[in-house]
Every structure is written in C-alpha cells, then in structure tokens.
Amino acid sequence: MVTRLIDRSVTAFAWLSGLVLTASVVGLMGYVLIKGMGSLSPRLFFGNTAPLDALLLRRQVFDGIFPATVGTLTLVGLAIFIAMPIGIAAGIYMAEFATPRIQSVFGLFFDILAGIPSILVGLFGFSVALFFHHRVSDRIAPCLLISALSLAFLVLPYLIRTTQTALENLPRHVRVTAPALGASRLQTIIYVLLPQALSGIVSGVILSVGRCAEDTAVIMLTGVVATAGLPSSLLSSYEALPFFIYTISAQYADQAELMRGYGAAIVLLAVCALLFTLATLIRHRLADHLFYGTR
C-alpha cells in the first residue's frame, strides 16, 4: 500500500514538473511572438538598403540583422565543424579504449570543463587572441576564428559526454555480435556501434548548436561587433544576433528600437529550429546510408 501510495506521488510529482517546464516554455515563446511578430519585416532584416542589393553584396546593412543572421549561422556552423570530429573521436576513445582509471581522470576533467562559466572561456579565448596579436602577428585580434574555437572549446564536453554515454548505453549483444562473425574492433565500432549510438549523438550535436547559437559572454571578449557588417574573413569582426539582442534590450532608444530586439529574438529562435530540424534530417540520411545503403 504505501509503495503504491509512493508510486503515485512519484508519477504525478512528474507529471506535475513536466507540465510546468511545457507551460514555462510556451510562455516564454508566446510573450516573444506577441511582442516580436509585429516588427517581422524585410525592414527587420534589411533597414533602408534594398533587400536585393543586400542579397548581393551589393550594399552593405547598418539598420537591420542581415549582417548578424548571417554571423550567427557561420559562427554556429564554424564552432561545430571544429568541435564535431574532435569531440566525437574523444568521446569514442572514453567509451571503447580508455582504461577505467583514464575514463574517471578525464570524466573529472571533462565535467571541470562542462561547469566553467562561459565569461572564463570567452577571457581565454580574448588573451589567446592578445597572445598571438603580440607574438605572431598584428593581423591576428578578436576576430570569427578565435570565437569559433572559443565556442568550440566550450561545447566539447557536451559532444564528448553525450557520445561516450550513447555507445555505453548499447546492448551487449549489439558489441558481440560483430566480433563473432569475424568483425575487427573498428569496424564494429564504425559499421555497428556508431550507427546505433547515432541518435545520441546527434543529440549531444543538437545541444551544441543550442549552446553555441545562445552564448553572448564568449562572443562579447573574442570578436563580436555592433556594426561590422558582414565578416569578410575568418580573422574579421562580425555581428551576431544574441548580441544584437543584448545592446538593444541594454539601451533602447524607444519602444520601436525596443520591439525590433523581439522581432531578432524571434529570428534567433527560428536560426536555432533552422539548425536542429537540419541535424536532424542528417541523423536521418546518414542512418539510412549506413544501415540500408541508401544515399
């Protein structure tokens, strides 16, 4: 009677909790798309320069967020290309051939690295970039690159702890099965482990877009700029649209100024659903491939 009584209160403290997470984030989004979606325009985006000749390069945007959409999708896909493979390779490295006495050294290290707040990163990343502006060249500064390898640096224990608990997590006659039919360690890691951890992994990809797409504390020390326009290169400055958002809530001039930082937390939310619905159709193709053959 009182397991079952326990039961109970368990199941619907749950259900109570998970409520209230769904009724917060609808909130949230709702207030967002209220006071946004009114300020939703080409003029958004654009300002007072043609959206064509901005399309183009033609000319160059001042008023509106072209410049820091496009900054925060080549931040974004710059920070992952660089902490993917490197984060996914250590995470398969912890799960099938780091000894137990590795696995809880660097299992320490990694959640350390998981729990410094991202101001510390975004300093490093600045003296990094001061280092090298002084050492190696005077082109080098606070630039794309050096925020890209900031972020990345940032979300590699996500990429690593995810990857390592999705191929630990596998059945053990998913690991054996393989090997019996005359598999080698790689191969089974590459042909049947991997695919079948791929959902997990993916995951931990998808909670790396987020946190890189999110940050402002790192951006703010390593490169990001109010007014740079488009980044020209990887060692230039660059916009982004969490900092966008984060001077216009901090020093609006009026409620119109005030309503277009809705409107670019709006297009922020979207960037950020544009890239996970993206990772997700490639968890989806590259399944098919490995398990069907398909392309």
Contents of the next structure:
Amino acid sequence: MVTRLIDRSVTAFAWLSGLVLTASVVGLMGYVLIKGMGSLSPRLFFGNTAPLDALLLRRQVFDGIFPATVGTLTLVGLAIFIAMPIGIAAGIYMAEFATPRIQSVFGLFFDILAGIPSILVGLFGFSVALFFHHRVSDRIAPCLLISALSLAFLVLPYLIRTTQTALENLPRHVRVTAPALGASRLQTIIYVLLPQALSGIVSGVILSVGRCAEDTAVIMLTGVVATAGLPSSLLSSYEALPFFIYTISAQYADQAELMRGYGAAIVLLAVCALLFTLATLIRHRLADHLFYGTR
Amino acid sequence: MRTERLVQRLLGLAAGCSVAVTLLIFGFMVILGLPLATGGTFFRMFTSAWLPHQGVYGIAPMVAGTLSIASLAVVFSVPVSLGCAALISVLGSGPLPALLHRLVRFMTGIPTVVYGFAGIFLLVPLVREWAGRGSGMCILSAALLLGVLIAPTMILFFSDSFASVPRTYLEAAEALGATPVQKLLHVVIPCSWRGLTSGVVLALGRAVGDTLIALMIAGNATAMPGSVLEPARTLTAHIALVVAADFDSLEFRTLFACGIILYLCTTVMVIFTRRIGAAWEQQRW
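Coords for the form predicted together with the partner chain, given the form predicted alone:
First the chain shown before, then all remaining chains and molecules of the complex.
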C-alpha cells in the first residue's frame, strides 16, 4: 500500500518536473518568437537603407541590425581563426604526446579556464588593453582585436577537450593498424587518426562558434559599443548582436526599437539553433561510422 | 625523426600557451589588485558596504547577492532536474522522454542574452504582479530564470551518471521484483551519488559565474538585500557595471578582489569535481 503510494507520487513528480521544464523553456522562447515574428523582414536588418547599398557599403545603416550582424560575424571569425590552430594543436598534444602526469596537470588548468566566469576573461582582456595603452601606445584601447583575443581564450579549453576526446575515443584497431604497416608516429596522426577524428573535432569547432556568437559578458568589457557602424579596422570599436539585445532590454526609446530587439533575439536564437543542429548532425555521423565501420 | 620532434615541440608549445593564459588571467588580477592588500583595506572590503560617496568600497552586498541568487537557483533547479533525469533514464516510457532529452540538449545552445531578454518582458512583470510591490527585478526573478539556465547542466550530468549504473545491478533488482521507482530509489540514486554531487557543484559554478541574467533581471542595487523580493547585485554584474570607472581609482581596484574571489571559487569547485571523478564532457562553461 505504502509502496504503491511512493511509486505513484515519485512517477507523478518526475512527469511534473518534465512538464515544468518544458513549459518554462517553451514559454520563454515562444514569447520571444510570437512577439518578434512581425519584425522579421529585410527592414529589420537594413532599416530605411536599400539592402544593396548597405551590402556594398555605399551607405550606412542607422535603424537596422546590419552593423551588429556584421560585427558579430567579423568577431566570431577572428576569434575562431585565432583559437582553432592553438586549440587543435594543444588537443593533439594532449591526446598523443603528453605523459599521464602532464595530461592531468594541464587538464586541471584547462578545466579551470573552462570554468572561470566569462566576465573574468573580459576583465582580463580589458586590463591587457589598458596595460598596452599605458605602456606601449595610446592607440590601443578596448577594440575588435582585444575582444576576439578574449573570446579565443574563452573557447580554447573547449576546442582542446573536444579534439583530445575525439582522438582518445578512436577504437584501438584504428590506432594500431598504421604503425603495424610501418608508418611513423607523425604519419599515423596525419593520415589515420586526424581524418578519423575529424567529425568530432569539427563539431567541437562549430559549438565554439556558437559560444562566441552568443557571449555578451566578454565583449561588453572589451570594446563593443551601442552605435559604431561597421567595424573599420581591427583597432576600432564595433557593434554585436548579443550586446544590441542587451542594450535594447535595458533602454529602448520607442516601440520600433523594442521590436528590433525582439527581431535581433530571434536572429541570434536561430543562428545558435542552426549551429547546434549542424554540430549534432556531424557528431551523429561520427557515431554511425564507429558503429558500422563505414568510411 | 627530426620533423617529428619539431612537430611535437610546436604542439607542446600550443598546450603550454593555453596553460599560460590560465595563469596569466590570475596573475593579472593579483598584480592589479595588490595595492588593495598593501593599503590595508583588503579585508575590510569584504565586510563593509558599498558607499562610494563616502569613499567606502566594500563588496559585502555583492557577495551576499551572488550567494543568495546562486543558491536559490540551485534549490529551485535540483528537484526539477532530478525529476527530469529520472524521467529520461529510468521512469519514462514512450517517445516523450527521448524528446525531453533532445530539448534539454538544445537548451545548452540557447543564448543567455535571449533568456534574459525573455525574462525581462515575461517573467519580471509576472513576479511584480505576484509580489504586489517593487519593480519585479529582484533576487527571486533572477534565481527562477537562472534555475532554468542551469537545469540542462544538471540533467545531462544526472542522466549520464544514471546510465552508467551497471546493468547487472538493475537486473538483480528486477529479478527481486522491484518496480522502476524502487530501482531508482534503492539502486540507481545510491550508485550514482558521485555524478549527482558533481552535477550540482558544476551547476552551482555556472550559477555563480553567470553575468547576464543577474545583470538584466536582478535590479543591481548596491544595498544589502533584505529579502528575496528586493533587488541585488552579484559579483559578476558588479564587474560589468563598474568597469568604466577610472583605472587608478580604488573603486576600480575592488573589481580585482571580486575577480580573485570568483577565480578561487572556480578553482575549488573544479578540483572538487575532479577529485570525486567526474567526466568533463557534460560541462559547458
């Protein structure tokens, strides 16, 4: 009797928590989608400027999210460009060359780097910019380059870990075949292990792109501003989508601006959802390969 | 052979640089925060209030804000996450638990700023109406939203550690006539306490480290919060708000004290989770 009651109530509680979680996520995201659906149009991006003029940089866009979108794209591209070679190289080192002792010590540092609040990485970038401003040149201030560097530090541990895990999870027979045929260690890594681990590494890179695109805490300390137009150089300030959404939520002048905020939120959500789906698809393909041995 | 050694050196250099970045972040904060310690104000700062006009830059209210918002978020989130994880890996049947699992994974990809944006225009008015006073921007609102944000970290960690319970144990329990709920309560949960603990610690770390939700929702008042319906400011939000101040001022220096606290918190949590043998894959900042 008591057993029955416990059974019933625990099961009910589990289903209830599932319902609560689903309802809150669907509620929050659905609210943004429904309220902002109406603002999705070319006007959201380009405002009153003709799209072609804006794209060819003939005229500036003042009442659209085009500069913020371009800013985010440039920023993410730069950050990944900096972080990818270092992250993947370090990941290969951790998986293939490091001794167990180095693995555990370095691993601790990467876990800490992955765990520290992103605002601290931003504070670090800001202090570095100030340091250079005082010691090296007055021209250096928080800017696009500093933001990209800080974001690169932010996703570095993630790239290292996904690369390392992808390599370490390769089945043993893949690992021993090439050396048995006389390949050197380097040849084995380049021609066998890296191609086999590619989908894992690529999905890690894609998730890092998403992480760079959505981060706000780092960039708000390292050079993003509310209105800057298109970024003109690496040392200039710039606009970005997540910061645009944040500023709109804190202070919007009129209804039109608020609607642009909703629109920007949907755009950012869509970009992140797309990247996430892409990464999942690629990783599932990896799982298929491992299971059925095709390739 | 020579190339191989060269390549190994280069790869090692990349790994070394990444470690150096971790140390450099801490080093920068210590060096820039050092004048506080030598000025004798370091320890007083943790106990006094934030009164910039009187030249008192204490961060005690921010520590209180961080602790209350983060712990409340974890308190809200743990039961729901435990229920969801149980549903996904043990109790559920039919296609719904798999869908829930997919939703939870997707949640890790939702931008924090979009959560905050939705929170300001949906959750804050609801809390304001329910409380009947204030602006609705308070500890409670921030904790509720933060609870949703950290739930996937916990659910994925919990359900993975549920799934790693040896099948033979479950089969033994089944053979003795245990119902799914009895299996969960007497076999699965006791066997996976390590995973449960590290999941909660990781989620707490995320809650402490999150900037945007608190900055957008919690109201950012510098007074010591008296109840959950009052606004508060967290350490992370404090860093974001004060950073524009003058580089040499005492006000600016206090940021590095906040930073050092947050850094040390993270280090302790990371070492703790590594000690009790947690897998890394589920951790998402």
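For the two forms, the rigid core is made up of the largest set of C-alpha atoms that agree within 1.5 Å on superposition. Residue numbers count along the first chain shown, from 1. Keep in mind that what you see is a predicted model, and the values were worked out from it rather than measured.
S232 is not among the residues whose C-alpha shifts by 2 Å or more between these two forms once the rigid core is aligned; its shift stays under 2 Å.
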